[in-house]
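We begin with a single chain expressed as structure tokens, specifically the form predicted alone.
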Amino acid sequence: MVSFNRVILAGNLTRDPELRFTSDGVPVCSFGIAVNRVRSRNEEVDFFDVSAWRELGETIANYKKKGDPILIEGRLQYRTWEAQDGTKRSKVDIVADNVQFLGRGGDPGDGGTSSGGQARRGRRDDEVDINESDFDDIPF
């Protein structure tokens, strides 16, 4: 049996990220995102709850806020619980494995970031101009 559980979503945070800690001290960040439907004639939006654990969660909580654009890679997680009134509840959440902080459209100085790292627009420092004539003396 083949199984594959992978999700990639890009949208905007619907609320400020909330950072909490488990009883063992493991950080978990919870937030929501709104994703516009691409091929919808009406302007429809889907809303998703997301959780990010450990360093990834801390990074999101420290650098993102309501309204910020974000790309999320992760998996779906189905969970069930019993509500205070005794009814059984269930929900599908997204557990983030990786995120990219996206720049807002029209902000020329706002580059993307990946898991809190700094990304640069334009030429990267490790790019080198290559002149093919430099390879003429290579014996293969």
Second form
Protein chains: 4
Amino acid sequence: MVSFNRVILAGNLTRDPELRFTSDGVPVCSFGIAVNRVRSRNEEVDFFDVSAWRELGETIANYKKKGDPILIEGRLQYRTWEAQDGTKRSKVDIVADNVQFLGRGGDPGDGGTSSGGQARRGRRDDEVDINESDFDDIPF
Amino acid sequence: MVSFNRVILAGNLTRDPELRFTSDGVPVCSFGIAVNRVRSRNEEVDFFDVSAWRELGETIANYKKKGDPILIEGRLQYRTWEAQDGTKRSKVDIVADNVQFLGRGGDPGDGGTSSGGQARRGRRDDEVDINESDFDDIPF
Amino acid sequence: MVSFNRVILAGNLTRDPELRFTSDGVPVCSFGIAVNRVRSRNEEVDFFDVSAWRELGETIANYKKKGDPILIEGRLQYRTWEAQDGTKRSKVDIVADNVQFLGRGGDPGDGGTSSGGQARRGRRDDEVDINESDFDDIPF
Amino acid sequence: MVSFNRVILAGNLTRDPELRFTSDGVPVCSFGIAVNRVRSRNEEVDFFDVSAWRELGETIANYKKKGDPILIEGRLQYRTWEAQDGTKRSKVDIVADNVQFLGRGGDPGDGGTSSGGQARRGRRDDEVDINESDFDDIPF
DNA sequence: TTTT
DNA sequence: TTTT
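Show the form predicted in complex with the DNA, please, the one above being the form predicted alone.
Every component of the complex follows; first up is the chain already shown.
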């Protein structure tokens, strides 16, 4: 049973990253990314939700903010939940396991350079034994 | 303004591919893919919707069916629409631009081999000038 | 300083994987992969050398053999050394950090199924603190 | 026979891009890229050769120079030739089919912005019907 | 809910 | 809505 799941995106944060913690104290960072559609006449944009766990999440939360360009590597994730009205809802978002900070000229937070930085999770996401149920409320 | 958007998935079709046509006669194939989560203790699965245009779509529709393993390369797409009840809805799915047929032993439709075949779009998706509005009804 | 390095290949083993060990006892598996060039009229093939460390390397060595189809994810690596005649030589190969066994019908070694299996390194390659110099002789 | 071949790299040009033409007048651009190895204590760097055809090649040649950061998507290519001394030599390099210009602060050539631009080949490389033999001399 |  |  073959399975493979890899996503690579570059775009800009649509909001400041938000850092939260599971009930066990594991940090998760959530943010949005806007990816402009290349070669699109009408300036279309794709919007995605991204989460990053542990050290990687903390690094993003500490250094990135709305508008910043970023390169993300991770996997696509499908999630389901029950809405307020009892209907079943689902969503596809991204779990990052590697991130590159792309530079904007003279941006502090890029360490004074206009180029970029790098961050990666200490552990691979597959080893993570946490789940949405570890949150007291809906984590996304 | 950096932008990059690439997805690579391997999994199994969750339903027979459905081939439809825009009002201009452009073929588009829709199907679902199930990607089993690797290293997951609880056998989790991610489900995604995929579309493929033109020749690539036709090839998939002609040769693949529910259950078949497939390797997909494409881009993530964000779509919005208004639901029946007037609320705004959105969805993330995949537009394939390259596909590999992975084999299952002795499967006809794999051309008698148990290995795999290949298919690719003649044109890149970016050059496509069709849109959801070309459909008479909701295309996904 | 932005840096990113990711490769995804699918093809067939050109030789039986060879398992070796560093002087510290760290296993490293080496093999070749042939990737047929898609849409090439003249049946061209690209050949690459791949290495996989630790558990991932052991799994490949234990289950795969010449001719087997495989999906590889990893990074490109540039290496230099001095040839016998004193000239400087270099080479580009792949360090795998994730591998999918693609099936051939009824192949034992695929565990009796004709589909596929999966294997991944316990640690990311970046954390690896071994080097070519850990080998007594040239490791590739 | 499954085959897949995709590479994504980000790094900096190691030399000014060189634009050449096949005997049929098809432009090819060649350049080198340095990709710093992430998480490497000893500041290791991987060096690769890249070529880009047609419009994509011309764009790179027109806008990029030594030192510039770039994001490259393409495929790995294996090439063989006979050296002066009659020995057989081989080499692995990259054929780009999509490129993103990453920004450095206030860099002209990035159009005055510090962010980035984009470029893509009009045709996919697979459709290219040119070959090394189209060159009068060795093209790499 | 949306970035440059 | 779900595949092996």
